[in-house]
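Next up: a single chain in structure tokens, the form predicted on its own.
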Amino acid sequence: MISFSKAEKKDFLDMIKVMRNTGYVDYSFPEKSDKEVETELLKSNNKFFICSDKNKIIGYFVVSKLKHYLDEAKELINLNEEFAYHFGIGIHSDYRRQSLALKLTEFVLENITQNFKGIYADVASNNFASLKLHEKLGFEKLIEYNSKKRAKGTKNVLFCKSFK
């Protein structure tokens, strides 16, 4: 039985295993142990949501306040600071192709509408699954731009979705 919930402290080490499986940890926290990653995630102001199969965590979604993110995009376009920032999503490789990323994103969107007026997502132009997901959920494509954080030849695609 698949379920969705807000992550609790007890969930973090298992969530980090999924983050390792998707490449998120190696990209964001190179050469750090799971315990070190857990410490950094817990002290962040990010909100974490999880997808579970019979109490086994199989997916994650990270959302944050926009305040500290999208600096390169902010130089190009006016962004609403009352919107959330979709920091990352991942589904364990054994559970892909079951629409779980779509269902997890829908769950998160339903659960953050009271705290934010909308959400931004910054997607790599070669991440076709994520591009399709955001379009399917009604996110509006705002701009494509080059970023220092992406490999040469890969652009950022900035999406937004208003709640109100």
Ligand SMILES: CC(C)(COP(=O)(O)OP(=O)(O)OC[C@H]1O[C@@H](n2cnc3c(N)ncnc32)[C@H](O)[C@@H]1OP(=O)(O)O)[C@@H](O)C(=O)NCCC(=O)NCCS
Contents of the next structure:
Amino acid sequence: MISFSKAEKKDFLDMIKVMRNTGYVDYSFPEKSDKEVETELLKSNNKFFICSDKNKIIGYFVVSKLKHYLDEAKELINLNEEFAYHFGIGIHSDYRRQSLALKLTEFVLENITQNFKGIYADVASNNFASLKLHEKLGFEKLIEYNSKKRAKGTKNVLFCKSFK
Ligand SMILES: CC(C)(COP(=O)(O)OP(=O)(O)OC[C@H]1O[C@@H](n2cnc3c(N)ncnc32)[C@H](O)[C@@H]1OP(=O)(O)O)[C@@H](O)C(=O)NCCC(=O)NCCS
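Given the form predicted on its own above, produce the structure of the same protein in the form predicted together with this ligand.
Starting with the chain above, the whole complex follows.
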């Protein structure tokens, strides 16, 4: 049985295992142990949501405030600070193509409408699965730009979804 929920402290180490599977840990916390990553995540102001199969965590979604993110985009386009920043989503490789990312995102958006007016997501231009996912979820593509956080030849594609 698949379920969706907010992550609690007890969930973090298992969630980090999924983050390792998707490449999120290597990308955001290179060379850190699971325990070190847990400490970093717990002290962040981000909100974490998870997708579970019975009691096994198989997916995550990270929501942040926009304040500390998308600085390069902010130089190119006006962004609304009342929107959230979609810091990342991942589904374990054994569970992909079952609409779980779609359903997890819908669950998260329903849970953050009280606190934010919308959400921005930035996706690497070569991440075909994530580009398709955001289009399917009704995110609007705002701009495509070069970013220091992407490898040469890969652009950052900025999406947005308003909750109105
Ligand atoms: C991107 C990711 C979260 C998608 O998870 P998922 O549960 O397999 O996605 P879903 O089954 O909900 O797919 C929803 C839609 O997204 C698109 N999509 C998802 N995976 C795709 C793929 N490999 N190729 C093409 N389209 C894809 C499709 O339009 C799909 O709808 P469809 O199955 O009806 O065609 C998953 O591939 C992943 O964890 N990747 C590694 C981490 C990552 O890149 N995260 C995004 C950047 S933050």
